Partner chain sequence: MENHTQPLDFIQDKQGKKGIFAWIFSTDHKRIGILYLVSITTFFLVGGLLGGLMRLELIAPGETVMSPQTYNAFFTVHGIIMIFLVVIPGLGAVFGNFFLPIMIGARDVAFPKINLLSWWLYVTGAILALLSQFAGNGAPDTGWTFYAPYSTESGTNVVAAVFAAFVLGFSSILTGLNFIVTIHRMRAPGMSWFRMPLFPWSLYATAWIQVLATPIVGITLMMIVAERLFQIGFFDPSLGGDPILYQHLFWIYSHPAVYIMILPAMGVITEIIPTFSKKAIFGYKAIALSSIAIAAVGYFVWGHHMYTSGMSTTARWFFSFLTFIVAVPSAIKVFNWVATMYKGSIDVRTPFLYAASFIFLFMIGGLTGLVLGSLATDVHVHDTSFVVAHFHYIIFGGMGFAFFAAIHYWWPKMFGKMYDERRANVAWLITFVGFNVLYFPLFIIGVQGMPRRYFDYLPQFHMGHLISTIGAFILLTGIFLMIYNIMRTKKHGTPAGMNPWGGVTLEWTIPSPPPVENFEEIPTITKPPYTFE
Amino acid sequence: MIYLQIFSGASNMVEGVDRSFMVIFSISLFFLMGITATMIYFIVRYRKTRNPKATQIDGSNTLEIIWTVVPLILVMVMFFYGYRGYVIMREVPEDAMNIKVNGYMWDWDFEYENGKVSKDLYLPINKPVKLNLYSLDVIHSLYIPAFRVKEDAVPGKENYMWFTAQLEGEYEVLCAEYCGLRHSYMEAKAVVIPQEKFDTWLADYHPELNKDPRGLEILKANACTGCHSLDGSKLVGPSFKGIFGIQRIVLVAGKEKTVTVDEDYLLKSIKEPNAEVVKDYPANVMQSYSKVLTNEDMGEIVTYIKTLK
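If we look at the form predicted alone, what structure does this chain have alone?
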């Protein structure tokens, strides 16, 4: 069961964020009610039937000063609470556990210091954790509502967040930055467990048993599986499953052409993805990987695709 995202104290960030929110919300609510009540009063008190002739009102220095100084004070109060919470979020404890987070269309990978990779974020309770955020393609945003933390993962830029999980349970992990077709499916769980159980889970790692084929590793590392599925489902691009050896209709300069999906075609699609676009799929979406992948890497990809019968 995923807990409702309203638990107070789920992480050490909750108190500061909620306090800032309540300060801003209370000020906004007060003025909403006050301005609405004043507006209604003026509508009734100075309606046309009671004041058929408009009256010219001279300026008031006192009123000008009040509605300049009061908002300034309120904005500074909101800034104080917001900045105090922000500073805490950027000061990582020295004993924090590091976890590398890779975001890509459309999934999260959580990599621990011993090399173990998980699709869900496992956390020991009451232990500071630093998440080092990376994106393999577009901007994503790691968001854990119950912990009141959210940071962007930007291609080519390092970013981070930290927190201490304080309540056992399972919590939603979402992407809060629209990142394409399956953005809403980019979710995971943050699983908070006692330190002993976490140590046991982390130690249960056998890389020789969990190692993906080299071609699949390259596909995942370059976020290819975000647009090309491995199970036959249609995404942005054609699925890799069962594609090798079949004939496809492609568009070349706007004209249809039938091609056989062989090694040459796959290699050309990696190097020049927009030269022959499969019919009914969008053009100019995929970039060329001729300068990103070596010939050996491309060969490994082709070899792997051949196995997807």
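Follow the form predicted alone with the form predicted in complex with its partner chain, if you could.
Below: the lone chain, stripped of partners and molecules.
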């Protein structure tokens, strides 16, 4: 039980969830043990060799009523605890700090009220925080096991969760809704720090210095960087780093062909990603972006990729 970190108090939601769990668990364990023991006792006590003649009993209305009403009352108790632990999760305090969360294949972005965007979720201790959940592509689900919170980020919809982090430390942030190839790698950290430290961290933000080039903004907004790295590491698709101008072997309808990665090839790969797939990379993972991006946007992307030497 210690290993399960029951009642750790890492967030204000832990108590309600864990109490509800313990209520259900205790009642369930009692019935599981009781019924199993009774069954085994009957099997041993009334085995054929010891009780050669069965006594015929058709039933008992009293018993039927008892074992209908008692479970009914118990499940209502369970429902009540579950409801009580849950209802606070939807009632956000007015002074909660807002953080915008963007989920995309396969990463999280946390955007703070001053515009600072972080890959990890920095949280001031003992301060209610509201996460406004958005998705750029498919459904994701923000899950922080230690905080006992989980809520889906649904494309085209707004969803939210809130909590107050109560223990300093680092906690895993995971994706709980299956979202494709790198679903299990869609992780981040929740870092709970004192308010002063958090304020310093938040203020360390220089939008005029860190402004992304337009092409990179478009790449990020369309979750391209989930599969195509900017630093040369191999993800699902080829990295953008140093790709412009080099020669690559691609597969066209199963046959190998050498192409030079030029503007035409890059544009074609955005519009018809499966026509000429670089060798050793999977086909049919990427969809056409010809309806999603304007020609101008595509041009910006190509311009940006040229700069990645």
